[in-house]
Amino acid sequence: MNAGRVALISGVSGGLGGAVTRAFPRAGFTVVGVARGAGNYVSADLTRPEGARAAVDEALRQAGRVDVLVHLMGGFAGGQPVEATDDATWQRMLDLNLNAAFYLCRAVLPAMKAAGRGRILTVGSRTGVEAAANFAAYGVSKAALIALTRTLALEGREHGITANVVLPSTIDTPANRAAMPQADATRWVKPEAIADLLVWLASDEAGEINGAVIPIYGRA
């Protein structure tokens, strides 16, 4: 059902990546990859508004449309209470986890919206919606996202075009094992299915669905 569609996909070298583009595939999908400087992707910084432009035309150029947007890129840094927050630190979060999203989705909408049907689907994090002290940068910029993605499912809705985001608790990627080897990673959630929910989301029989905000915790 979904052969010949084309799915756009960000940040395919980051833990999530690998789950998502072996899963896309899987059900149908062409994928064009986007990383910086990753292998045979397609390479672009997001976090510019040229960048994410180069990266939606090279997509468009190479498989003609743009079907779904799938936009995995984001980043973690903090642990500081706001007080002693740099503004590096904040610049960076809201670069890699809001800004690239914009310039990305602003780039895509008008093929999608050309085409008369489009799925733009974002991962955000539990802490967009459960506030962590000590986390403002990550968790403003995490808040942020899942508002712009409810503002383009209400924008996109009467062109075809769905939103959503879904947002994960810890996932089980060798950098967070590696990062808190204390912790029992048999309760964070597997990249798989995270990259079966973004699959469903992208096909016809989540049509309806739209503008949603969709925890995926596990067991954390």
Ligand SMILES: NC(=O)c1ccc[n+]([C@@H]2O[C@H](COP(=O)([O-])OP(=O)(O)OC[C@H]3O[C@@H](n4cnc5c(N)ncnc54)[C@H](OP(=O)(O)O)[C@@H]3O)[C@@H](O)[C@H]2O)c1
Given for the second form:
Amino acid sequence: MNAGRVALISGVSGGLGGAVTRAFPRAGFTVVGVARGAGNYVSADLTRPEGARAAVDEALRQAGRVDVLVHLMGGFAGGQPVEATDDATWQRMLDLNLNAAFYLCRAVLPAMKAAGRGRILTVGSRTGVEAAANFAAYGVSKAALIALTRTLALEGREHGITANVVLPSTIDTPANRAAMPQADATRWVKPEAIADLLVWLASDEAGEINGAVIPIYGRA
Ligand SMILES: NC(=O)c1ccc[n+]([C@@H]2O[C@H](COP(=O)([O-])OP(=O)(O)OC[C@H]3O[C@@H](n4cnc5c(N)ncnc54)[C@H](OP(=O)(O)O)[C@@H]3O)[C@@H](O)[C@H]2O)c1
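Output the form predicted together with this ligand next; the form predicted on its own has already been displayed.
Let us now look at the entire complex, which starts with that chain.
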């Protein structure tokens, strides 16, 4: 099952990263992780084109191939109406949630096309399909990520490359529990459930699923 397949996973040190980096090896994948810190993963700033290229080059150097790109990396900011949203917040959301995905997908596609096979998995948000007041920058960046993923699905299909995006609601992470201590965290979606969905989308069995925009909301 997936033996010999290599998954390049961004955002490995985040709240969702732990569950995903445990699930992929369990399913037989070799994992190359990416984040900015120092850990058991490739260190790269993916908001920069050269950082994304370097991460893909390093994955190819370490593992010889990239069969699956699991792009978890993203960020969250907002809480102000549009007229009070500053340039830095707007730019940061576009950099973290859209531009990094564009740079990383662009960098990984030549190797996937040469292999005649690939899986691109991105992580949007419910806010990418349901507008939320006071979160324009975040919502717009995730909506654009969905558009990018669906475009990749169309461009990839003649090359054996699929692209799908999953849309979590609030994820049950330590950071969210700390930020919202009064909330009922049992209603939130579990990182393990998202990880299982991503593993399945990466499998051969999911080869006919392309361009899907998949809600995974738990009971939130
Ligand atoms: N948490 C939620 O409730 C929620 C809900 C809906 C959607 N999502 C989406 O789900 C995904 C994962 O969320 P999460 O909660 O795991 O996020 P997180 O805890 O904030 O983790 C973000 C990850 O991205 C990495 N990262 C940040 N900036 C980077 C950069 N410039 N270059 C490379 N890596 C960078 C971080 O590592 P370093 O800081 O070490 O680089 C970290 O590994 C994101 O796309 C998020 O938008 C989350």
